[in-house]
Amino acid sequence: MKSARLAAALCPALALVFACAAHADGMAVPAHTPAAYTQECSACHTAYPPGLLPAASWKRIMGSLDKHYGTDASLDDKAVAELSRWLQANAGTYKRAVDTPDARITSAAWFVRKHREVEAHTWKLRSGGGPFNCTACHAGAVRGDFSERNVRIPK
């Protein structure tokens, strides 16, 4: 009886710990995500959880949208200001969120390590779209769920 009460008392606390750990890891998508972020960014790739990059990377990305990895992704000044503020406020501050020379999440050492088993030809599949298209393998990516148990590699 005591153990049942203890378990009942601990479950909510453990859930909170795991939720905080996921958020601290940068994978959580903030509840207050601007519609413009989801709409504009997911038009070409996954609208990444902002915690995956540090503030310096987001600043560089937002400052060069006219040359966004070979595409003109320019937005009006109001949208750039709103999204820049939101990205800065939600940028990663932990060891995974590192500024890479090209400000790409896919260039980060943790990303390369996590995807080392993905064969080179898989990234080139039309259904995959490349390493920037998280939703091709991670159905829950839009919610920040990149769990390995839910991965489905395109064929």
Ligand code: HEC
Contents of the next structure:
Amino acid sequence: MKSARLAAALCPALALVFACAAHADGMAVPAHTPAAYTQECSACHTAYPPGLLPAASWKRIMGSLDKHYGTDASLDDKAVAELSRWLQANAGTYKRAVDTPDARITSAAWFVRKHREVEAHTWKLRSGGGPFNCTACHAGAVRGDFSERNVRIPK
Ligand code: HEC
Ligand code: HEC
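Alt. form predicted together with the ligand, vs. the form predicted on its own above:
And the full complex, kicking off with our chain again.
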């Protein structure tokens, strides 16, 4: 546990020198995740690792929770402030973290490319939704684990 945390802390520095597995992908999850994030932001879907989107996207998302991709995901002001700060501090700064027009991870070119082989009907299977439901296929999504090894497409 301790060494994993240490590795996560060192990764940004190490990545400059050699590929640092988790961080090279920018998916490493911060050591501290506010309870409100785990509770509120996983009520309807995966609690996305903050590194999947840049600060600009998180800002737009947290500024319009009452109109959240067609639903109302409003939180009290205190929770919004706390989560906004945490998301800004841990937002992605690597090349995959792009601010798409609809502030979606799933609209990014890399996402579409990586999932090219997932057939349209598969998105709707058991996963209870679509591409946004990372956990349906990536059991380790919340921990930032999207490795090929651990992908399971629901049958
Ligand atoms: C009431 C349910 C609900 C809650 C609570 C909720 N969301 Fe969502 N969220 C949705 C829906 C619905 C979508 C769109 C899913 C789809 O593609 O149809 C979505 C999509 C997203 C996406 C874009 C996913 C993609 O397609 O790339 C992000 C990012 C996101 N939510 C972040 C958050 C954050 C951060 C919180 C907590 C502050 C949160 N959500 C809380 C319902 C919710
Ligand atoms: C229906 C199943 C499914 C869902 C849902 C899904 N993925 Fe994937 N994902 C896959 C498959 C299959 C691959 C390709 C594995 C491979 O061959 O590298 C993949 C690949 C990836 C990769 C590349 C991994 C690598 O090592 O190159 C990332 C990153 C990723 N997904 C992130 C996400 C995120 C983030 C979400 C949610 C917003 C998501 N995926 C939703 C099935 C899914």
